[in-house]
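Next up is one chain by itself, shown in structure tokens, the form predicted alone.
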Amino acid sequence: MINQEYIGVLDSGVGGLSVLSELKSQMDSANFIYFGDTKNMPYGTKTTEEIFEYTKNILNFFLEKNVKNVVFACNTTSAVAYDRLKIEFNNKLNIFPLIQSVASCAIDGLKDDDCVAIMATKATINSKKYEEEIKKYNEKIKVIGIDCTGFVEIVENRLYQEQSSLDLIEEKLKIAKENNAKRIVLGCTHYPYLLDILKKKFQQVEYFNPAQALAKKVKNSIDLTKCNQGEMEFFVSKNPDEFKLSAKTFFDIKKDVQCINLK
């Protein structure tokens, strides 16, 4: 589209779409280009180095698709790789780190000394970077990182009913349970898709899906006046038709999914 401008938003896979739909719902009229890593899902396994490659190679295909604001709808790339891209891609993009950006939003209406659970890619809690960047905001807040390595296998292969996912999760919500979590910090865009899961097995607790604070401050930080004909296009490295399968529980696409293979 001439003139027209795109937001960019990534993931490893279908986890971003939940960030999307809430893109969407605030932004109607916008255009978006989504790019799901499918080929190298998931990235929460992965070395930092890798991640950053993989990530700067969708930042450079966003560049040729005149995107100029991006907004990395996936945690484990906010943790481990976006204070390298923010100087490699300064003044080319305008770059809405999904952490840095919620981390505030996280904790409101929290009083100190409650506790705050992350479960999260083993990637991400590593980083510790969810505790670095709530700390800016409340020190006395106590912050547990929970290693959910497996979660994001059972939402791109739709493993939701199967007894060894049910065992995964109830383990994963042991320890926040143990550790008297007052907030699940759902730290991972593929996790929403387990929400219902969740509830029905911890209901004693809140769920903060970081989607909703993310996609105002984008709202807030753009000119939509430049990309506002309400286009969208969909791009994966792999498997175009399973994608699309497993997106449908947070966003039915229509058009048909591109698959490219970046270098």
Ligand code: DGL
Second form
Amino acid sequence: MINQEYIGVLDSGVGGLSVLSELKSQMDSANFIYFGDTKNMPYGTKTTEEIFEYTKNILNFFLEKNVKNVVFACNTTSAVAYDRLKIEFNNKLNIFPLIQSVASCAIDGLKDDDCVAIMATKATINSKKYEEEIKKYNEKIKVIGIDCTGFVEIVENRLYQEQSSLDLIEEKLKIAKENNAKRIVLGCTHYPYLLDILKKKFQQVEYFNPAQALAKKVKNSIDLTKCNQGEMEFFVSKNPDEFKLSAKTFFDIKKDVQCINLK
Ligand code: DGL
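With the form predicted alone done, generate the form predicted together with D-glutamic acid (DGL) in the same format.
So here's everything in the complex, that chain up top.
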């Protein structure tokens, strides 16, 4: 659309839709382009260099689509690729990284000796980004990381009822229980899809979904005057129909999801 700008939202798959749904509810009239890199999913088990390259390709695609603001609706990308991409796309794109934008809210109301558990992908946990960002606001708080490799595949392939999925979720929650976690941060945007199961298995803990805090930050930071026709476009790099099915928890996508190969 001539002169209309879009807000780009990216993730490896359907996870970022848990953020897009919050962005949409806080900024209903904004134009959004979503890209789910389903061909390269999951990001969490890839190398830093691979994640950097995948994300860079998406950012170049966004530039062609008249995107000025990009939301990294992906913790893994925010953890391992944001610092370099911010420099590389400086002056071209304004990027909102997830972890860095929500770290203070993630520990809101917690006391010095409380424990906060970060459930996230291997790459996010290994980066220690949550810990680093949280400690800027409270260096005494105890932060533990739980590598939840396998959760993304449960969500992308809708394996919610499989015994092996339930066992894996149980095993990961056990670590939070053993550490007396007061709060669990859903440190991967795919994990809000698992919230009902998580709550059923471990109720005595608070769950923090960063989407709301991130959306608020975006809303308060950007000028929507050139970006306000309520347009929504969805792109993936593989299996658009599977994407639509898995997306249903957060988005009933009525229009076509376009499939494109970035490189
Ligand atoms: N949903 C993304 C995140 O928040 C990526 C998950 C993955 O592809 O491993 O980290």
